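The chain below stands alone and is given in structure tokens; this is the form predicted on its own.
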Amino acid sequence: MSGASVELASLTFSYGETRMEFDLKVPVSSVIAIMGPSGSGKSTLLNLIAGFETPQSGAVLIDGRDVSADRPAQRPISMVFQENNLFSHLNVEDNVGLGRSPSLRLTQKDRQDIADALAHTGLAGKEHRLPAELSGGERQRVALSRALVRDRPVLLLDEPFASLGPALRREMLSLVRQLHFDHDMTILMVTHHTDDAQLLADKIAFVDDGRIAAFEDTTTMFSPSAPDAFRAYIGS
């Protein structure tokens, strides 16, 4: 697997009265974190490239190909949520399962390909359990091995730590570093945490009232040359 890019070329979606306008150019491999206040259009970002909103005019493009009149499923990405969205009549492996076939008709390079995501992200040995017999960190390492077995170059994460605590949360994170190191996938993450985005990202996208306000390097923007509105989000 590797990275792809992303670009949002004068993306715009209108939610009641609120208007928002993307321009973003990610590139390949990178790590961007998506910061900005409540309300700004963050997780809406994700879903206009994801598949999951429909803009009203612009482009996504991965990879230089045009993606927006493609179905969700028919995208290169994998998307986490906060929620987690796993399958509690399920176990482990059949939710991870479903990342590789919607109806777990699994061949033996599938169960395969299962198996390693499992041992990659720690849960080697816990195939039979349900999520309800798992902690916050365990369900979350379920579903970022089903973004593994999709095997597609971007993943989206949309807050997915937010409900641990610190300790977990930057293990997580780690886990998400050294999945980068070894997959060399294109992540965009939504985070409220500076230490997120100090531990993880190349670049930071600070989205204020839907539009991109600023995309620099993570130093840049931790730095007295950060922009005004920036510096007044994370309090500095």
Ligand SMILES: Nc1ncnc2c1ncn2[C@@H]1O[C@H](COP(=O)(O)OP(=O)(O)OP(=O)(O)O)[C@@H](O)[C@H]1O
The other form holds:
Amino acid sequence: MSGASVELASLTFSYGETRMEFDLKVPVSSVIAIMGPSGSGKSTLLNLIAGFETPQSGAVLIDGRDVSADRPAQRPISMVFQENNLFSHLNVEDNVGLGRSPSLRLTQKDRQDIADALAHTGLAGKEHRLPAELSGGERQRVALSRALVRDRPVLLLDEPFASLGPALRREMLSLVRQLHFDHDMTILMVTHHTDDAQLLADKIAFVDDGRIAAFEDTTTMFSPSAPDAFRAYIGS
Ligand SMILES: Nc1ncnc2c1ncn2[C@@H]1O[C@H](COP(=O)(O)OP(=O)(O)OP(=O)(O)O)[C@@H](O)[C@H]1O
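Given the form predicted on its own above, produce the structure of the same protein in the form predicted together with this ligand.
Starting with the chain above, the whole complex follows.
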């Protein structure tokens, strides 16, 4: 696996009176933290890239190809949400297998790849458990494993560790860092935590009032030269 560039070209979207317009160029294999006030449009931005929302105008380009007309499953993207990632009646192995085949018709190679992903995320031995028999952190590991076997060059993470305690969150961030090191995918991660961004991200996209108000290197954004609105948001 390797990454792909992601470009949003004058992408417009409205929820009633709430209007958004996004322009962004994400380099291949970079890790981007998407930060900004509550309600500014961060989740909507990821949903537009993934194809769960349809823009009014503009385009989403992945590696230069316009994917705007593609359904979510056709896009070279996988996404992990804060919660509700798993099917409660399916065991760990099958939940991960859905990343490879929606009908769970799995080849021997698929099963080997699933086993490898579960080993990679520290879940070996828990293949036959149901989601209810796992901790919150383990459930998010299953969701990450499914994203891994989907084997797509772009990974979208929408506050995937927000419900976890600080130690577990750090552990999961290290896992994401390791997965990026091993697979080199392009990652866009929504987070409100400055330490998450500083640990993982090459660049920060600051979303404010339905726009990308700043897109700079992480070191710049955490320096005195960062835009005032971002400094106010992080409380510095
Ligand atoms: N299904 C919906 N119907 C109508 N308005 C919505 C819907 N989902 C989101 N919105 C509105 O769109 C705006 C952007 O929402 P979004 O969830 O993208 O924000 P966010 O930056 O991810 O917020 P948070 O940090 O609180 O998760 C908000 O004003 C929100 O109220």
